[in-house]
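The chain that follows stands alone, in the form predicted on its own, written as structure tokens.
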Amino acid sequence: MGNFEVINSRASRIDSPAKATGSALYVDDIKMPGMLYGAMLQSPVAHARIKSIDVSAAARLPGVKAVVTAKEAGLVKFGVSPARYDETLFCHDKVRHHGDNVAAVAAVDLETAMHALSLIQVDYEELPVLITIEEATAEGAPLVHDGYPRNICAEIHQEFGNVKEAFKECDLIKTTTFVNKRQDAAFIEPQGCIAHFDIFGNLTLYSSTQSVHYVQRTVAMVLGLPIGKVRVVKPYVGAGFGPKAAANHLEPAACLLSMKTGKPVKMNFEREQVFMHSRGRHQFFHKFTTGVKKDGTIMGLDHECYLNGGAYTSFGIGTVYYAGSLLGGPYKLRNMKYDGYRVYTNLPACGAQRGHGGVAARAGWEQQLDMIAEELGMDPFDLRQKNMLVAGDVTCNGLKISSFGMPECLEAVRSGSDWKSKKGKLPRGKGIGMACGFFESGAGYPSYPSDTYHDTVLVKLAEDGGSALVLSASAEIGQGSDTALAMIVAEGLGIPLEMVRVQSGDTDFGVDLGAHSSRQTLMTGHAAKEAAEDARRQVIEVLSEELKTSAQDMDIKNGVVKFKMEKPDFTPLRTRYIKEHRGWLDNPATDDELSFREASRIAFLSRGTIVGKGKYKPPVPGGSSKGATVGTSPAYGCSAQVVELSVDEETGKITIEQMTDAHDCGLAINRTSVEAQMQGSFSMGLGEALFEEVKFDSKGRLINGDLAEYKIPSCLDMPKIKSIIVESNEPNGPYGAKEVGEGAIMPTIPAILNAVYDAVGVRIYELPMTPERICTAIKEYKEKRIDAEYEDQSKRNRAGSSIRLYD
């Protein structure tokens, strides 16, 4: 891999003091003078038109400075695409879903905006309520927005290749359904934001977001101002996965009460709210045929999926695409069609989490591989292996793959699991089962069409040479980015890590579409590698006119100019150095060596403030299918979990117990940030395997919109874990690095489904694995197998009865 200073070790993280110490200010700590409160005014229905509404009472209560409804906002049309720009700040013709928004209030103080919600007046028609797909596409249903019949949102239709005739190359077609719920990603900070509008029309707004770009233009889009005039800052955020890459409408909302006010306005969600609007993963419905050989070899796969997208499109063009392309790999798939439909109902939109589109298609898609090797006497492991993608493929729906470690991943879990020791030897109750996963490097394209570049990062060296600065727009969400920009910056300078420090999440440093998509480390990572090479090359430079050493012969290593033929008299320099300084600065270098302090004061004094500037826009990837642009990455992160559980089949109750997992990222920036995130990924899809589900009633009200009736796991259901890094040298990222932030969930589901049917010999189709369901399950196969053994039992008597009467 090569040999480093920095990265590819571990570092704690660099935000961890402030966070420890509790000095880290996020949006709710922040306050300003003369600063109001707001409040937004939510629908009572799930699906009514608005006939009129009145906030003149809420208008002339003390204290409240504004109301703005839909009237004050405009109709501009935004959401995520803007292939279905389909969203209003605020409802004017009808509401979609319980808790749309209908109007917003500022005041003196959160009671007087929350009493003024009370005051305003609508008048609703209500209309039926679609809650399921099968209602939403019925004949005669209403149309959630007019204009997309039968409510279908979005349809994708692909084929490569021929599926058709590859199954009838086919020994074995196997089909098998797969549905899941809809999931919250439960972050522990709510949203929330201040924005400010000042006297000069600028406008402010500090969000607890992941993708500052994105709200930058969403908010400048629907108030109708420059881009330039919108500032928005991410404080300190409490976790994103996914829901906060996008604008919610708090943002534009406090913005347009500031502009009104004059005043800064924060808002923020409570937890209800966070739920109807958080926009997280879609309930999907999947059907998988599968063709293959009866060596193991796969032909083809035909899959249909329909997705409950809720009431607004938001990142749904997206998933639908997802959910198809990202079956493309790890494996050689030959042939596969897919059939994508995002449907409308009255229920809160869904959008993008952790995994984005690909986790359901994935836990499906792989407990039906493990049938199949079932049937054809095959090791799970054996069949994957035999279908492998290797290095230099290109999958059949154009994903090119450029470094891919999988074949270590497996043998990884399998030796680290004692996979061959345990697999079909354990007691009843006792279960093993693995899967495999396939994630991108960050999305290939921006959600809307542009050329701009994802990334910049500028690297500032400081006047006396003592740190370098790192500016970039990128969002430190607890995934730990801000430590990797600040290992990947300081080993491109050539310094030790405690002389950099990290300045994110802001507009004013540059473009960064964010964090999601598991683009930062690859992508931001980039543009940081380049500035912080662009600022070590002017040090070496004007080194180079100064002591009249060529360039090529001087390199920075630890924070020391190290000189590759005769090191030159630095004495001069060094002189200058101190008389600059004026001895207040104790000198960092021995009497041979030149510091790169010394060296970047020294810069300074040449040529003014050095300043490296790094830009990033990833190669034009994938094919040209329609659609070939979701799910292109510069490069693909790929993973193996092996899980260890146990069944209680009395009560139904899964306990994991040990969970073997590795993961190919490339290269490690920071090794002890990569294992965080497999541990992480694999309790997010463990909550979503086993308990966690968002409840709607028949009139689409919310009714487990809290996280004590909404669980998620806690440590207490947490197993022991091996993580096992693996790294296969990307060549298209920084260093050799690639993604570990969203890849890492795709085996959690599939790896528990396999090892419950190790357990207790019941395969589960149904999100999450509920000990009703489980119980039910196993009594449903009890039956079978009773029933089998009596016709079984039956039919021998029947042959021993004829066998005699023929005698």
Given for the second form:
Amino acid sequence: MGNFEVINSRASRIDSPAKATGSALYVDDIKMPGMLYGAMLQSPVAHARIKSIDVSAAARLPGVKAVVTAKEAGLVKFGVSPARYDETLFCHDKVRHHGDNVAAVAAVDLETAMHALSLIQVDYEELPVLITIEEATAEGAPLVHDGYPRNICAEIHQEFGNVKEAFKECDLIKTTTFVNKRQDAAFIEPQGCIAHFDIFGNLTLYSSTQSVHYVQRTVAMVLGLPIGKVRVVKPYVGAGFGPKAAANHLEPAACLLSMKTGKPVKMNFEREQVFMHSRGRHQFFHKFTTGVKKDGTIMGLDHECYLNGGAYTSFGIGTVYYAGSLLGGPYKLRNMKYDGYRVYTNLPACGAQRGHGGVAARAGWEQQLDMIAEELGMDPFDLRQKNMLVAGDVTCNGLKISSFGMPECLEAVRSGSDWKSKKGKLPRGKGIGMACGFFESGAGYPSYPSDTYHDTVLVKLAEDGGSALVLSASAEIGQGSDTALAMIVAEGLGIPLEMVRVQSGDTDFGVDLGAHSSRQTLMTGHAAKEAAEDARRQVIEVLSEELKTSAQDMDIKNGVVKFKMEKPDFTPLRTRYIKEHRGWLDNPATDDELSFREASRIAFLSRGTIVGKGKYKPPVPGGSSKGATVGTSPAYGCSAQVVELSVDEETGKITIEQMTDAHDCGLAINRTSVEAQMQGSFSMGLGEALFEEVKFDSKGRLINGDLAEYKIPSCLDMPKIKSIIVESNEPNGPYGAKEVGEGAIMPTIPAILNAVYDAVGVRIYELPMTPERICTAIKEYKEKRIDAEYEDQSKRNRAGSSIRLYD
Amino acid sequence: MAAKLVQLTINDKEYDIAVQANETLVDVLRYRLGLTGTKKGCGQGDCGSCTVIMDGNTVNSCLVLAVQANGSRITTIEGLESEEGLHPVQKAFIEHGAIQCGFCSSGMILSAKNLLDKNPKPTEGEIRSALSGNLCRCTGYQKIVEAVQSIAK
Ligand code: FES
Ligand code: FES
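Provide the structure of the form predicted together with the partner chain, given the form predicted on its own shown above.
Up next: the whole complex, starting with the chain shown before.
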């Protein structure tokens, strides 16, 4: 790895002082003069025809400034992918899930707005409610959306190679199923926004979002405004993990209310609404059939998956593709067949969440690989090592692997966890398990078909050279992108990190697709590096003119101009600088080196404001099959984890005791932030594995829409984590960097599943692994063991091989 | 509803405020006094982002009515910085990368401070228990625990 001044260090995050002192402003911390408060009227039923809406009493309530429904909002359809724009701002003919949006009110305060909502009369004619995939796809089931027979929202059929033929060469063919539960992203800051439509007809929207760009486009399209009249600003954001990557309904609703009233309008989700409009993790029903040779060579995978999508598509097209395509790595899978179905139901829509589409697939399949390893009498590490991709490989579904530190990851967790002395040697009730992960570094394409640059960055030097300002529309949501960009720009310019300021999350600063698909470090990072180098080039060019020294012979390092050859006489430049700064106490001394500060002042005097420009668009990825665009990325991260746990066979309680995690993130721009992503990913995976599940009653109404009934991991649930950073040098990443934010969650659930098996001998095919589920599985296992005392190990593993689709 | 006058000492400053009977402390801090460092992640007592120190104990300020707080001494995140600069807990959080999105940080820092005030040398288990009412979805808690440990020695 190269010699770096700023990156690859453990620099403190540039935003942490503001956050540690409470001075960082999140959207609900902002107050504007004359600000009104908005609230949404949401459907109390999951599926119904709207016969009439009467808002007259609400509109007459003193303090109410506007009431809007589909009549005012119009019926422009929107969503994430233009192929499935299936939502309108307000429902007009029917409501499709509990909480679907019917009307909105703006009033002088929240109490009045809430009171007004209670005065709106909606006449619903209830329709049958479709909760499960079975119900929704049944012959004669009512349609959630017209034009989608049997409620199939999207259907994927892909085959790479020939699985059937490949299976003929196999010594073992194994089929298992796996099902997770709908998970909520449970970011601690609920979505909220403030819209202000001013007297000049400019709309400014402050929102808790992961992508100002996508929100800007959605709002402009839905409200019929030119993009240039819509500015979206992201204040500090209390995390997102996926769901905040697309526009929510509050955003256009607040904008419309502001347009109607001419006042700023604030709208927030309550915690229950966060769950109702979560757009988080789908429930997936997987069936995997894998064929291997005796020596462990994986020959093919036949994979079928059903997704309970909820009432709208949201990110779902991407999700159903990812559920298949992300199994293309990290192993050399010679043949892969995938049949995926996303089904509309009358539950709130699901969308994207950390590890988009791939988490349940990875969990179920890595568990199956563990079973296969056991049946072949191989160590799980050896099976994986045997099949591992290497840099330079192209997967059977066309993913190009340009760097791949997987052998190092495997080795790091194998020795880091002391696997050898523990695997198979722990007392009953204690277990150790491992699994691998794989994820992209940014989606190869935007969510709408376009040749757009994915990211643009400006680096503007202050006219006295004292600082560099980075302007970007990227989204710092807690993952540390502002700090990563500042570090990249400091490195690119050759100045200390303290001299760089970042302004981000504002559509006025350019185009950036935002924080999703683990893209900011690689993609915005590229644009930032290019912008920094462009600014640096301009400064050096001016120096070259002034000093009659070749540009190649100069460099900037740590805020100082370095001359590779003989040092030219720069006293005239220094004299000019000092003359302009008479009275300043920190002017350079005669024998100081020429500073960046002086150099960029001279550059300004010669050329005006120095602005470096950078942009990034991923190289057109390959792949010719339909949907080959989903999963293609300039680079792929990979990871391996080992989990140690104990299972109390009496109570069924699982305690995670130790965790060893290695992740190849390319070059780590900020080492502390990389570990932070790894550890945060693990906690989200642990929650999904052990207890997280959004629940609905038989009428499709949300049951556990709060953080008491929907439990996420607390400090007491988390074990000690040993985080090991593996650094490959990614040729397609800025300074060799690639993803860590999502890939790190991939091995968590299967490593836990495999450790549970090691501890108590049961395979679990359905999440979450609640004490009840574990107890039942242990009971079944014990009964079966008595029944089949002489049956061999492999037969025992068939428990759970039947499909248990609907729970 | 009749307003009631309450007296609060917040970060060593005295306030006399007329509040409604159903107004929560978090809303008074955030929306009346502009002390928005105290966050409101759920409003139901489940997340801990609204944690403040009231008369020496941490409370979820969304569960405390302003009238109940009458006469109390309250410390919010805005009250931790002193003339000597940031509070050691704040510094430790910054140095150890214990802050990601920051939405839990105010409450987390106050819970950690209150623990250390009462028990300057807590064990890891004591730290984890003391912070268990403060949910963080970003960090996995490891760097938070490390930050607290770094000043607990
Ligand atoms: S806002 Fe008070 S506990 Fe969540
Ligand atoms: S840092 Fe985001 S919730 Fe804790």
